[in-house]
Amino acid sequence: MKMDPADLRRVNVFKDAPEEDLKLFVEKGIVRSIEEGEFFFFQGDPAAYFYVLIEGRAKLLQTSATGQQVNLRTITEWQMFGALGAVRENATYPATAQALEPSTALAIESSFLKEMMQNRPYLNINLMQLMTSYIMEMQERYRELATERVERRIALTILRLAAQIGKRTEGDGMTVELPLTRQDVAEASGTTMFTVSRVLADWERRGLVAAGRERVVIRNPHGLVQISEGLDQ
């Protein structure tokens, strides 16, 4: 597969490199190819290469010492991931990439986005950005986690993800279908499959979405935003 050096500035990290930055970074870089369920690293392996999304869509999940899997953050194209060996001596890989669907990346040494960084601020404040939502996300989730009930949770999972993935459809209203599977969504909101599928069950009785195995269509955003916020009562 070959790579347009331009198509790197879709990349936050990467939006105000010059040109000549963009077809090194390219030139450096390896496309990998998975199928989907496949994994572009496993949690704890040395964190060698960073990844960018170039198709397809992947998740990071964390698997604890009990073997609970929970699903940190969806990965979507152009999306730059893994980066931890970039910034820290000896680092591994504190999550695991897999693929959800056929999914491409390229793939760069960490030593060289770090030998980059030394005389490119753009690369330093656009990483910082980078972690900063990323710290805060995991900050609101988990005071989702300690302090939100089990169904508002998943609503809020769910409208998150949404924003994230979510493909919007016309007909006798507006709706929007995400591919997730009920374990997705399990590992995304910390609760159990069990308690997914009771809840959308429930909220497939009351018009609010429509579950199949590998989807969920939202047929009333409006209503799961009352629940995430509390209002449904």
Given for the second form:
2 protein chains.
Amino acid sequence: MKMDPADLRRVNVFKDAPEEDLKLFVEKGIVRSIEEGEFFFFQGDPAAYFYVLIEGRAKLLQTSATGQQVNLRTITEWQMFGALGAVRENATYPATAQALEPSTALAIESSFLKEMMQNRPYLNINLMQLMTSYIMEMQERYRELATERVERRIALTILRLAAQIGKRTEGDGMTVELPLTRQDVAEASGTTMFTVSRVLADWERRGLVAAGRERVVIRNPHGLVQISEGLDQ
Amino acid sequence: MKMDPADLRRVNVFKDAPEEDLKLFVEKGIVRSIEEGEFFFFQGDPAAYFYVLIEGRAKLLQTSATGQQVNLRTITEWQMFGALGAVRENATYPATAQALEPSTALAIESSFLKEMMQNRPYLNINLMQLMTSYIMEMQERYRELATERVERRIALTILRLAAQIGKRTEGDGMTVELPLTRQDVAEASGTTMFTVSRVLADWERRGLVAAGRERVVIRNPHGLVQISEGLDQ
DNA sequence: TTTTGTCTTTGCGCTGGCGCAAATAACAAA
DNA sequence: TTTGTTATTTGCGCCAGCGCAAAGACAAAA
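Go ahead and give the structure of the form predicted together with the DNA, now that the form predicted on its own is out.
Entire complex below, previous chain first.
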């Protein structure tokens, strides 16, 4: 697979990188394609590479001692992931990265990013901004999980996922489509498959979404926002 | 209050700062002392300053729309907090900082830190390491909240708080003391005051802790670790 | 078309943990 | 010592959401 260095500028961290830096990253990078369900890396592996997703979608998940999973983040095209290894010495990935659909990513050695950061302030600034956005999102989600009931959490999750990985589909009105299983949504909202199924069925009755196999179509975003804010009853 | 710049080196982010940088920070800083229960800043305020806690303890909390609170982090002496404003433009604090006991902090303009970061790689590196540690801790706590039952979460919370803000007390064996209300523990572990009270009462019966008013003394750390790992029954 | 595997739905029972309320305990101020 | 305030405990009832099991729906492969 050939990659145009200029494409890398779509990655937020590289948005103001000079052409020659982009070239270096592309040259240093290895393109890796994996199938749906396969893994870019596992939690606990030495974090030797960071990745830029070029095509597809993926999720970052953590597994508990008992094997239960939670979804920490979903990754879409031109997002960077697994970059913590460039900051900490001898780091291991704190999460597992799994493809939600056939996906391609550029893998670049963490040490190279680290080296580049030595004398490129833009990399530092952008990476820090990325990190602060993670911190804020995680803090918010933590609060939600601690204080909100399931229905609201699911609404918040669906809206967040729609913003992150949703694809606009034409058709009647504005709809957003998400290629997610009930299990995925459950893991992202801190509940179970069963509860997600029941909540979605209810929403479908109320005309808010259309739920299919591995698919959620948002028909009425405003209604979902209302639920997420607790304004519905 | 007079401050020795060299003291600032106890702040992890400043651990390898040259003397003259420390002086600049101290000169630029304003020392602020507040009483227990008072606030350094509120969620939503413009993040114009970052803080270094010099004395006392504080907590970072987030409030939901319904007024429920969650504790995101506890802060102890020589920790930096409220620094996200130095990274993002026109940022507001994503959390509220409240003193757990009479506390003193050095407040420094975020813009000054930002300026200093322009040409001081050590600041960038150290700040990024701090951020990655937050990210990892939040991810872990998120997973715990999503997958573990209350008793385990409370055990994990108490152990974490002991490591963060616990004070070793002499006396019979090794004990760690935490000046926290049941409410504080509840907000840090995502449950209610009542449940914390019941769990602590149970642990007290089993000799693991001694619980008093605004106080938890860990008598048997190993026992708590066992509970936190689910090895007890 | 049939088969196979996976994902989803739904009924049902159960319980962990919430939340109220009232009593009690600990501390502080007067 | 008394009074007031705030933190804590405990009993009690309840229900949101979990988890199993079994059936149903869908998609891809044969």
